[in-house]
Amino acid sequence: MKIGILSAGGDCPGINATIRGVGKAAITYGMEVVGILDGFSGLLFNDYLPLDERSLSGILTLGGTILGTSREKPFKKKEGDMIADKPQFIKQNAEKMGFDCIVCIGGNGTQKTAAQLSEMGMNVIGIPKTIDNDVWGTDVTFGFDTAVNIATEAIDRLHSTANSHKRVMVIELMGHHAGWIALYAGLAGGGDVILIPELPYNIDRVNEELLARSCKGKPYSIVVVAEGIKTGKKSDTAGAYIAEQIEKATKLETRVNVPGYTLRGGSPSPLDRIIATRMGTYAASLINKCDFGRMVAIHHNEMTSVPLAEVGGKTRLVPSDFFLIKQAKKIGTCFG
């Protein structure tokens, strides 16, 4: 068999692992292992890489990805498109290079582009990627993990100049839709408040529980937002907007800080390069009894897989009544 293997959408620390994980298996299997570079733009214009055993070694640690990566979305139609039917050409070459299988590396939009062309009859398998943790159909992606680690020791030292200047200390993390990164890190860094997109807040209660740490004696807070809370003001990013209300209400000193893309670059951490190695080997095993039309997922720890049909267009949310909610309402954490 001959697969080609491609990652798209945003970079994420462990797409290099999963490369990896899936390369190696397929040869231990005996299948040729095909590169495509920069995403599905890659299939558009016949841009590939063999890739062999040594060619997969040595990347393991490494963030980003080898085979590069695109925003580029076959079933979405843009002014100026030099091919007029993307899909079907994407097919067409597809079935000149001989693949019998495209494994498909990314997230949300990735793997709602794996469903279409799987309903065109190519042999596709996802593989889901996110920093966001929003995938559905899966516990966990490969990406969380050194996510919530970077984030967690932003707050960290976040802590020490908040104490140092007797500040209101706003952190803004990424999560347009899902609030996953805000709250593990929140919970772990000690955040005093965390925002999330999938919980309603009163910008009235914020500022009362700071003012109220304020007349306690606690000289600092800090509030963990979200990037994709809503906001009174569409110019402002969410950190700011949050900064903005609480000086203006409490008359206490706020500054925002924004890490930004820093959560997504370097090396992976432990946990995500394990997950990424079973992702990995579990797709190629997938490909190997010619499982096609499905997305590798996490279960209770246990790997498995769900159609992609299933997946496409939906995202996972943090629950409301999620445990970890209730365990940091408990300790006190405000959720405005």
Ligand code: F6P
Second form
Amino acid sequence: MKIGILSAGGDCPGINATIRGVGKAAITYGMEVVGILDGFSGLLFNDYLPLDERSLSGILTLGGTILGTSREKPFKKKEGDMIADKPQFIKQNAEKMGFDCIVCIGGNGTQKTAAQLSEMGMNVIGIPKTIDNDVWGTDVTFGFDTAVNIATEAIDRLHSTANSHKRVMVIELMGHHAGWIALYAGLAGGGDVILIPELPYNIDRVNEELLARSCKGKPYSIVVVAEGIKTGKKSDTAGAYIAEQIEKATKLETRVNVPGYTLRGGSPSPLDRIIATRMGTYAASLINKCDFGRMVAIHHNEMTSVPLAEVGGKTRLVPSDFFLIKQAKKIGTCFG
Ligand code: F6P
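Please supply the coordinates for the form predicted together with 6-O-phosphono-beta-D-fructofuranose, as a counterpart to the form predicted on its own shown previously.
So here's everything in the complex, that chain up top.
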């Protein structure tokens, strides 16, 4: 068999570990492995990179993706498209290349495209990827643990400077429409206030909490904000909006920190390397059984897979009664 592997959407640590897992396992099954460059664009413009034992070695710990990525959505027409029917063109190119299966490493959008290509009759396997941890159908995605580690390190470092200046430090964390990173890093980093899109907040309650802390003699506070929370205006960024509201209402000196893309940079954490390797090798086993049209998943730490048709277009958000939220409230964390 001959397989193509692509990575699409926002990059994150662990993609190369996944490519390595799929590729090395596929080679043991006797398969030929080809990298598809820059996400689905590679299938549109026939950009390929043959992968073998040599090119797959030394990439386990490498950040980013050796294949490159893009946010090309073949089923979405956009201004200046040179190709009229992109999905049909992709199918033809895949057939010309003799691909028996395409492995799509990506987040929500990528899995939706993978499901649509599968419905067109292409053999496809999805592997969930994102720092946001918001892909429906799996308990966890690689990239998330590394992002939580980086974000927690940033929060840890804010405590000393906030204490020195007696300030409120607001940190805005990525996560798209979900609050997984802010929740986990906020708890791990000892955030006093954690605001996530899944839990509506009242800024007056946040300000009361911060003033109460100040009146109790607490020298500083840490406010952890997910980028996807509601703000005054669409153009407001979450961190800046919350900091402005706090300083205006409480007169407490407030500063904002936005780690942004550093959450997606550098080498994957050991846990993400393991998740990525498990998912990659499991994907190869599905291909070997010709069990196509599925996305690899982890349920209660067991490898499994779910139909791609069930994943497309869904987002896995933090449940409002999530156990970590309940436990955080018991130690006085304020969720607004
Ligand atoms: O999906 C990963 C992610 O980093 C989100 O957390 C963030 O909102 C988005 O990608 C940023 O997109 P881009 O990389 O296109 O700026």
